[in-house]
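First, one chain by itself: the form predicted alone, in structure tokens.
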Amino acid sequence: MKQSGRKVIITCAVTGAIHTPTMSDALPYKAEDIARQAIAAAEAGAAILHLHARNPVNGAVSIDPEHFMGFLPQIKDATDAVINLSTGGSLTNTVAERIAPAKRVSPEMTSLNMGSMNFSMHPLASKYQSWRFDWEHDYLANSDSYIFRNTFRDIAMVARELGEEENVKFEHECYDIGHLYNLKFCIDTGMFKPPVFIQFVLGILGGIGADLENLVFMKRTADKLFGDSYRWSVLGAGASQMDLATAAATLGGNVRVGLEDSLFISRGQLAESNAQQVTKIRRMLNEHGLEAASPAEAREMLGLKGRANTKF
């Protein structure tokens, strides 16, 4: 329900392991270029800053700690926002792999996939004649193999390895209805304390599609799950993401925006920057009378262990 004056997280997914270089000019991969526009982004009103690294020569998916340790320092240093890193990075590599980058500096969140699923990009590898690196187009073009695994047992380790160990709050990603009763597992047996932040992932082939009827689907089976149990945001994939973002804030959710989901400000016009779909969102979140909340407001809102309690 639409309340006056409620305040709404807004994430912002900075560069994301989707979108390669040739793609737009406004996506960061260089490590000065990701904290410069997470940095922008936290000060137009991302309370969180969900990251992804990248090899800072050619803009290939990083799961490098050292890679990510060339902009977390500086983004700590010049903002509040709440650094979230990703566990799904390359979808190449083991969940134990994955996860080094987070173990290393344990950051406040963590995003957490709940569910094992064809993740696939491919049919952009044919929309693009040139590339400016060599790897982007077999990335694209071989993904139609891919397998994005997170296994039971795999979330499992996670939870034990950042959960338990590090402290870590999940922001646990659902691509479908079937992870939405996979993390009812997982708190029915123990393995999560509630409430739980879960987004709600949207127009990823392979994943449920980027439909408004969906949106509400998911919200409802989350409410028969979880009952008020429980924090929500959504990401609209592609051209969805503005559209699906202002009907989740105003169906009493959170937000994320980002070039990791869009490259678009608006359809056929590419986004500037990260810091412009931030502004973005969070002018669509006042007209209907909503709050962009702090970084602080955010911290309470989902029981996060605090920035003094990081590794970075």
Contents of the next structure:
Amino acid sequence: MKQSGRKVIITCAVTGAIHTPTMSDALPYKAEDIARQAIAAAEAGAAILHLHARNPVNGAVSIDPEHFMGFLPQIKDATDAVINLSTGGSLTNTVAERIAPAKRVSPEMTSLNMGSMNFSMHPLASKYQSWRFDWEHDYLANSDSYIFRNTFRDIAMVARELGEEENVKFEHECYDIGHLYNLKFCIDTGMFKPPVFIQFVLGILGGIGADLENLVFMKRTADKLFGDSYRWSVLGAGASQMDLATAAATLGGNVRVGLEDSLFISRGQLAESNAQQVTKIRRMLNEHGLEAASPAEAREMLGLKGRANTKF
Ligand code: KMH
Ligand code: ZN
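The structure above corresponds to the form predicted alone; please give the structure of the form predicted together with (5S)-5-amino-3-OXO-hexanoic acid (KMH) next.
Next comes the full complex, this chain leading.
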């Protein structure tokens, strides 16, 4: 495919469930701050907003539909961006509980995690001496004992209740090579219709490491399994975020940035906002002769149902 002038979808993952308020003043957790940062990220060039909710009082991760409703209508009113709700925002709830917000609002997209795995942030627990909120330390420290559960039966339920019933398109989050084979099995058994949209996730403790060789390995495996009937994007966790996003774009893929995945704008320097990261990756794309896709272009590229068909 001709690279020059190619449109690249920028996804911005605004707050997530990994980082905690002590780590950065920029990490939004109040509904109005999530909305403000999401809108600014869209204005900076993000076509897709990947959204988690937080408890607005103490910043704890939340899958309460009411907390999502604290910011979704505002974002929809102020931007044309595609709204993508997380279905992975808790390591302790069932998948049925995790998809409740998306069932309520029927967004154009949701995440769908393609395998069960260790998903641990426990090394972060020893990096800070004091904490803004009392939940933060134990949340991080105890993540060494959690299994992020996404069995085939769970995946089939999400495919049925969100894919079939709500016509939601998935951001298939694949954290390792085996997850690509899981996705292939699910496509072959009729759960998802290609072209699928795959998010290669590199650098999570429990998944594949964040380096270029692994990115190429993921891409080559996906090429082998899916031919040209898939679209892809890359999320590099932590310090690898910008380097892997830039590499992905030059290899023909799309990119994801945002404070969910990295709190930094460059090595050792905290980002001021999600929009700052979007602006940076957009500049890198432009330097390589690539352009940020608009929300309308992203809808066309991914075959989305359109914002008029959401329920919020
Ligand atoms: N924070 C990412 C590594 C989800 O929301 O479903 C994983 C993620 C999961 O985005
Ligand atoms: Zn997420």
